[in-house]
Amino acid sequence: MSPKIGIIGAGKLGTALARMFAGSYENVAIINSRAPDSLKLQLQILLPGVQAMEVHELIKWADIIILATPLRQYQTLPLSEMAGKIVVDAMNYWSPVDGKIAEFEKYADSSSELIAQSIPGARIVKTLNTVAYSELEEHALPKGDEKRRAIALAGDDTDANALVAQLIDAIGFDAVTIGMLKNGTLLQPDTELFNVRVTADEMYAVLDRLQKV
């Protein structure tokens, strides 16, 4: 059965992801910080086939929740309601762009591990944060294309990782699992795997080199 995909955040990244997932999956929904009616025109023009929901409704409905909201806003969400869900952290802590956030400034590990602490019981996967929204549709290629770009993911739940890898494949990229959520430090801004345009083989070569350092 096709998973129900709920996207929290209707900005540029959330909109691009919703449009791409709607091309492969029947059940895609999106929310913004306002009422569902505020998305009516956006759905009509940019996101045919995508539903708009209220946040509590979307969290209850979705099998997979994608956090595509600015990082500063994530704690305004009803995080406790996400327990048991697969939650994709597509957010970044990037202080030169978003300003400093004290809790992330003093946290030396993967930002997604800190997100995970705020959502007990959720199955967190860090991915989709390393590709510019404008490149998602531009760089998508069919499976088997030798130039197909890779997108890395990290998470502690093997089944969740596998399901999210399927989503990545469905929208035109090769998924490369890099292990546990703590390895998400390799996917953060100003790292070698952040916003890189490489194939899966090239990404594995980078990972192999980093492991030897």
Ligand SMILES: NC(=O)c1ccc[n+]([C@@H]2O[C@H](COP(=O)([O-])OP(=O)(O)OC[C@H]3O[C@@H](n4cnc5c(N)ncnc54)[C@H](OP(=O)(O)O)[C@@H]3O)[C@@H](O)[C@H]2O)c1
Given for the second form:
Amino acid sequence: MSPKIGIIGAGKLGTALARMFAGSYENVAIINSRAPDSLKLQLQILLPGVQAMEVHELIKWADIIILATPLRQYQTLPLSEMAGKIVVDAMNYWSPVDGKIAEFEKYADSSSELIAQSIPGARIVKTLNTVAYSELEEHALPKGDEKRRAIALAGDDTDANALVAQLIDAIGFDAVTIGMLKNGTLLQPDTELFNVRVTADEMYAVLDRLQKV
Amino acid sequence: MEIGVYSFGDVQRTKDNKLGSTSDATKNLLEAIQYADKVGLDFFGVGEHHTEYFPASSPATIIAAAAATTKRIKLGSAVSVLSTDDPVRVFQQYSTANIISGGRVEYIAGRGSSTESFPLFGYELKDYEALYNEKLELLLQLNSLGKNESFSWDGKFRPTLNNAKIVPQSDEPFKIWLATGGNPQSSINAAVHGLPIAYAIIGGHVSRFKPLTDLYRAAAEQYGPEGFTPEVSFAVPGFVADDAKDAKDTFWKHWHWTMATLGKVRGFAAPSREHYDYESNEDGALFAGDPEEIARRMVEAHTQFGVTRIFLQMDVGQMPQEKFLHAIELLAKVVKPRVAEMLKETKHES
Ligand SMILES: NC(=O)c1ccc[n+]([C@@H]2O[C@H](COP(=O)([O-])OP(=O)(O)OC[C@H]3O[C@@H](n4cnc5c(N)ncnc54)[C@H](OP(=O)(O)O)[C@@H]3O)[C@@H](O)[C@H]2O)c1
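Okay, that is the form predicted on its own; can I get the form predicted together with the ligand now?
Let's see the whole complex now, leading with the same chain.
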């Protein structure tokens, strides 16, 4: 059965993802910081086939939740309701752009691990944070195309990783699993894999060099 | 169709290969605006930035200087970071310059994709959205006051105003645009407020903005004030030279420096030449080419999106001033008439 995908954040990244997922999946929902009604026109014009849902309802409904709000907003989200869900963290802690946040500034591991601590019981996958939203739709290519771009993902739950890898494949990219969530440090701003335009083979070569896999 | 330029005030490279002075860059910027006016360009925008290579931190000041020393060109911020400014001050500055210019001044309100101004002026990025919304609201109200009308206002981010007089007022309010980098909600907001919109298209394909311009027009129809006519402009990086290859190679060098420098600060890899070629050809966001190619692309944007103004950022990464000035001249004297000619032809055909 086709998984239900719920996207929290209807900005540049959230709407791009919603549109792409709606091309392959029947059940895609999205919400911003307001009531679902506020997205009426966006659904009609930008996101045909996507529904808007109140955030608590969306969390309950979805099999896979995608966090696509500014990272500084994450604590305002009803995180505890996400226990047991697959949660894709697409948010970046990107201080030159979004400003410094003390708890992330002093945290040495990946930002997703800190977020994972606030969502006990969720199966967190860090991915979709490394591609500029403007390139998602433009760089998508069919499976098997030799130029197909790779998107890396990291997570502790292998089943969750596999399911998210399918999602990535479905929207036109090769998924490269780089292991546990702690390896997410390889996918943050200021790393070699952040917003690089590489194929899966090229990505494996970088990873080999970094000797992290 | 209006054709223009925007600039963040590009410093020059010195003979001993160092970064030149911000003082020279500021004089160069004013010179470029005056030159653009002389050769007949329609618009010049000054974009607020606070770095040693993009030093145009105070667009209102440059615009005021230009207002007094130019005749026809429209002048605007492109963009100003309204979130970290005081709307009362902004209103006074742009209104003053608008009066001096004889009604040629515009304000393009942005949230700012560069956030240097937040720590500089003591604002917090956690208030990013709230600051922008409140300040835009206040600025719009100030700009629509009746003659000598007293004004009272209460908000979160600036002291309360009680029956204040906000002067001077120009005969007609200056034009306020809303700038956006592609967040869909911004397109709706512009329409709801009845504002013209400026899309900053700095990467990817231009056609990516089609759904957004559609959204803006649909929102204008559904939620816009009565009698409001939507108006769309595009701001794109680009460069014009007599020869297409020269234009693309020249812009590559300077654009690449800028992207590599920005990448170092923000932690992303510098783009490759392959990527640049992809973005500076056909439908790409970078309008670098000879006058014929650029004219054709502007006409396409007009036909496809109903865009009525396109303005290019040409002086980046220490673009030599004489090349910048020549590009301005080409835009005004070759591209502009060519665009007008092509638009006439398309009208005849249809
Ligand atoms: N832009 C990219 O290319 C890109 C690429 C990779 C990763 N990312 C990451 O993706 C995230 C979003 O970036 P963006 O560029 O899409 O930002 P954006 O355009 O500013 O959009 C942010 C969205 O989040 C919503 N939001 C804010 N607080 C919320 C809350 N408490 N509950 C529900 N929704 C909320 C906003 O809704 P309102 O309109 O109601 O405020 C808005 O729809 C960031 O963490 C960023 O690092 C972005």
